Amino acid sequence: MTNSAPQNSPRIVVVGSINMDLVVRSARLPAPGETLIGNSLSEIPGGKGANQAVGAARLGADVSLIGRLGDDGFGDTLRRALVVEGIQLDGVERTRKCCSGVAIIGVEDSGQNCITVVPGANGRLMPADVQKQAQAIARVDVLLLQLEVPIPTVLAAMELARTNDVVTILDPAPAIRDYPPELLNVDVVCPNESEAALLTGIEITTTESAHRAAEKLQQLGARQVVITLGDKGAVFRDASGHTGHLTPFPVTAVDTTAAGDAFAAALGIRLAEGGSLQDAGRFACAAGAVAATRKGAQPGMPSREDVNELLN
């Protein structure tokens, strides 16, 4: 079903990865060196950038995606899936003699997962590709970013957004140890607890330590911070230094693969609509919770009705 964003809906540009997720399900995840018999194998459209784009579109935004696909069969399938969601793909080009991005995802019955990503064409997304879409970035409300494409490309997109007073939101995933300092010069950063620990050097074991990490992230350059804590909810720190704890929604997790992508998309939507960071964070927690109850990355992205039902 194609999403058609209503007039005056939030305008979002996502710069990021587009992957085919090869999902292997088993009773539990294997230990190092262990061989397990899996229950199933599925090919599901994913990639953090594409997931965020689909998540934002289903929540009612007018969404454009900037990324790269390979010239393989996966590229054809992935593009068709994005077209069905009503996402604008002028900024998505094909890379010749290159595979599309692939993520190999192990999911156990508890819903926990482990992921290995082969970047493929995502690794060929260059600052020049972003520059080609400068006008598209200049006219939106929010720019969503992650780290499955080259860091110089992410920084180039940030600079364009800042020049045009576009709100920048960074999901600093997958986690990397050597973050360039300028990467945190964003309006909102929304790491999970392990990513926040890498960024700040603060081990996060309680909500109190999460608050300390949020303060440190603000000192490092982020204007506002939300740190997701899985089944413990999230903590936030806004531009004025106001902090709070967002309690989790009681759901039974089936697949947490793209819960963070649903969270980031929803956070961007509500901030674009004028919500406070606290309001946007709660809306995002609900979106992430709904996504965790469903199998698959893009198929699991919730609609606005889904999120409102949980909120109510």
Second form
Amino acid sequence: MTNSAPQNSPRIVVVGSINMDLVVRSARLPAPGETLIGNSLSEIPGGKGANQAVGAARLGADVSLIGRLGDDGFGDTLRRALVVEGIQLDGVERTRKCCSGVAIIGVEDSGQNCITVVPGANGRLMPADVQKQAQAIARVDVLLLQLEVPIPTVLAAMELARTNDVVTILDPAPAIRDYPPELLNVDVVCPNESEAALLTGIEITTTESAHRAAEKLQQLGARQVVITLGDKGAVFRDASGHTGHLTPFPVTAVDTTAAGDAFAAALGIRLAEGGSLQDAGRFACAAGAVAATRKGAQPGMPSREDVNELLN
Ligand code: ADP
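What would you give as the form predicted together with adenosine-5'-diphosphate, now that the form predicted on its own is on the page?
Full assembly next; the chain just shown is listed first.
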């Protein structure tokens, strides 16, 4: 059975990565050159683009994803997982003779982890792939972007959205050392603390320093800013310079891996529904908090009911 969004749901296009997360658990992580016997292996669909697409679909949006899969078995499994969520995949092509994106995540009993990401087909998503989907981008309310696909592709999608008055939201994750300045020509940027620090040069240790970083991000070109602060919630700064701290929802966190993805998806939906930045930020904090209470990236994405329950 597949889910599909009701008519007049917010419409969102996500351009981004699709990965298989292979989680290997062992008593401790192997040392270089060592062979260890592990305890378990789980295959969990992930990738920031796919996670945000699933997050937005579960919250009730009509979602299309633009990305690339390899021609391997993971590609088949990942595609099926997205179809079940009701996500439109006309913009997801397979790259021949290429693996799908994979993250190999070693986790030891102490919780310490070690991750190798192979971008695979995600690295082959080109500006031309986005341009082929120009019509799909032109008719949505919001475009959601992250940085696990080539940056020229992200910039091409932004440009298409801007010329069609589509709201652009950039989650500048994973953190990169030299962010091209034109990435901040967006309606909303939603970095976490370390991404905001790399973008602004301001170390974020308090909500006060987060507010200073938000102001700097606005000076650098972003119209509106939300900086996520993990279990300390988030700060926002809207287009008119109105600022505030969004207090976190008290939850018992189990796995915060995809909290930021749930946050970005929820922010996109509420803005598409006409919410203010403050209102959308609060909704997104609730979505991030629910995701933090669940294991796994895509399996942990909350539904609308989950978020409403926490909000009420
Ligand atoms: P990222 O995964 O990108 O580093 P964060 O860890 O900042 O993102 O989480 C995104 C949002 O999810 C936070 O702004 C917060 O609202 C919510 N969140 C994350 N972890 C927790 C937590 N332990 N308790 C409550 N809310 C959380």
